[in-house]
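First, one chain by itself in structure tokens, the form predicted on its own.
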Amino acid sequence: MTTAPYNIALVGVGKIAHDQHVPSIAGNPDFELAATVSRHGSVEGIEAYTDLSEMLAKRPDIEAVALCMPPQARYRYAAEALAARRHVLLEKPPGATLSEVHDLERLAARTGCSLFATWHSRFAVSVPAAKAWLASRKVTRLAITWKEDVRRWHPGQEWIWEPGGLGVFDPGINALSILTEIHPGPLHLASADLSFPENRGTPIAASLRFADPEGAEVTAAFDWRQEGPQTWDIEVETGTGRLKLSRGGAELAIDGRTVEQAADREYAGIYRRFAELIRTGRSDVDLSPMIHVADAFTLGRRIVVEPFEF
């Protein structure tokens, strides 16, 4: 059995990477990093790979990889890794499919070895304080609006418009983690509306209703064309009082007075629950909010809007 500090290597070295995975794992005395595998991009001072397969032979000192390339992708790295026995960090989502992660779910049980299919949104300071105000409340409204600047937080990355890349989704599916976090009861998806640029094969845009068992309504509207100021908000209202999630969970306000905000550190928790799993010889693999974005492939009415370019 290993124990800390683990050394781990970063598998897809691009912008996320090096603006929240190098720092983050830095910042964690349970990570050492010892290599990264990219075809393109890597660490100062850290051996590089650009094939996967050669850094698991020639380094079995390596227990663990974070997995940040394109959910394309994931699926072949991370079977890979968990078949050599390593554990394995998912970023968001977790895959292109819930098929192809269901199946990395029962290999990583086969194999023993921890596996993570991460949320970063969750790790946000104010999440776990909203889901504690909420806990005991009845939720009589929900709506969430998260509108950015696709050309601002993933520029030039084409990936992201083809199949499996999510489009709007993308930044979405993080406002998605925070509602199946923080809703004190179960939700399913009734209806969608997804704008597809006429030339691009995921939306720019997304409006979704869902239906609660209990009666609330509960809305979400995404959009990637927001110039100026980016919104990422959550706001609730119960019998008892009003809460409002904003900077993406950063800051929480009940009844229009802030009680918390921070600066981010939602990456600096992810590897302190990887850490975590890794110790306990367990797994984390929870797919609803990927759900609800397949559900909305599946119900989705489908808007042709003009042209994207970046």
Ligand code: NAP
Second form
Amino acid sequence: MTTAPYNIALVGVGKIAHDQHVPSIAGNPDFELAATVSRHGSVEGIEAYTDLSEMLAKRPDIEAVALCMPPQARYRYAAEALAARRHVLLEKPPGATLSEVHDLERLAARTGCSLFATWHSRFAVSVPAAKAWLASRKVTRLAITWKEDVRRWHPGQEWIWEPGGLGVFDPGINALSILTEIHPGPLHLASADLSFPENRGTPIAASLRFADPEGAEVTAAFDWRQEGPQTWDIEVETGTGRLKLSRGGAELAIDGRTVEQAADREYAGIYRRFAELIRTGRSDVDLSPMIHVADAFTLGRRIVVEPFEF
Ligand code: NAP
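So that was the form predicted on its own. Now I'd like the form predicted together with the ligand, please.
Full complex below, order starting with the chain above.
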């Protein structure tokens, strides 16, 4: 069994690698950032490669990789790293298709490596408390409102507008990762309206309605055209009180009274969990948020809206 600290390489060094992965690895004594693999990006003071095969061949001491490129490219890198017997952390969403992630699960099991499909929003501070509060209650209504300005959060990112980039589901899947974590029972998609800019391959807005066998009204509204205040809220009504998660899960209010709020520590939680998975020889791959997104693309009614330019 491998022991910490684990040498790790960051692959696909762009926005999220710099914003979150580099500081979170630096803050976790179980990991040592040993290399980067990126065609253009690098981290100051860290050995930089542009090719994964070369890094895997030259650095057998690197036990783990964190894959931070867009989802359309992730499978190839993950499969190669697992075949070379390295533990793999996948940024969200874990891939471009469900079947490719199933394939990675089989590969990880065969090679004895840990595969971690991360959902960073599940590590938001108030998600565990929301889950615990809802566990013993009957939900009657749940409404997700996830509205943000794509120009502010994804400036110039063309991949999110290409097939596999998910469009507004790139942030929306974060809400669905919280929903599938905190909702006490199973849900399935009942209908969806997807608004595609006429010049883009992915939606800029989506409106979803879920069927709940227990009868709750469950909806989600995602929109990338919101300027001004940004909204990442989940409001839940139950027979015995109401809950509101806001700021993407960083704040929790029960019956209108704030009971918890904290600064974002999501990626610190991700790396703690990754170390635990490696230490215990396990994988963590829950595809339920991505299943809802796939269902939305399967079932959703397509609406064409005005073109989008950055
Ligand atoms: P990004 O900055 O646009 O891309 C990250 C890096 O991936 C790029 O700098 C590029 O590095 C590499 N890359 C791009 N296209 C590639 C391709 N076709 N093949 C191989 N490498 C490629 O994206 P990001 O915002 O960091 O997002 C990456 C992932 O993290 C996404 O899945 C996203 O959903 C997730 N995420 C992002 C955020 C956020 O706030 N941005 C938050 C949470 C999660 P090189 O050109 O140097 O190879």
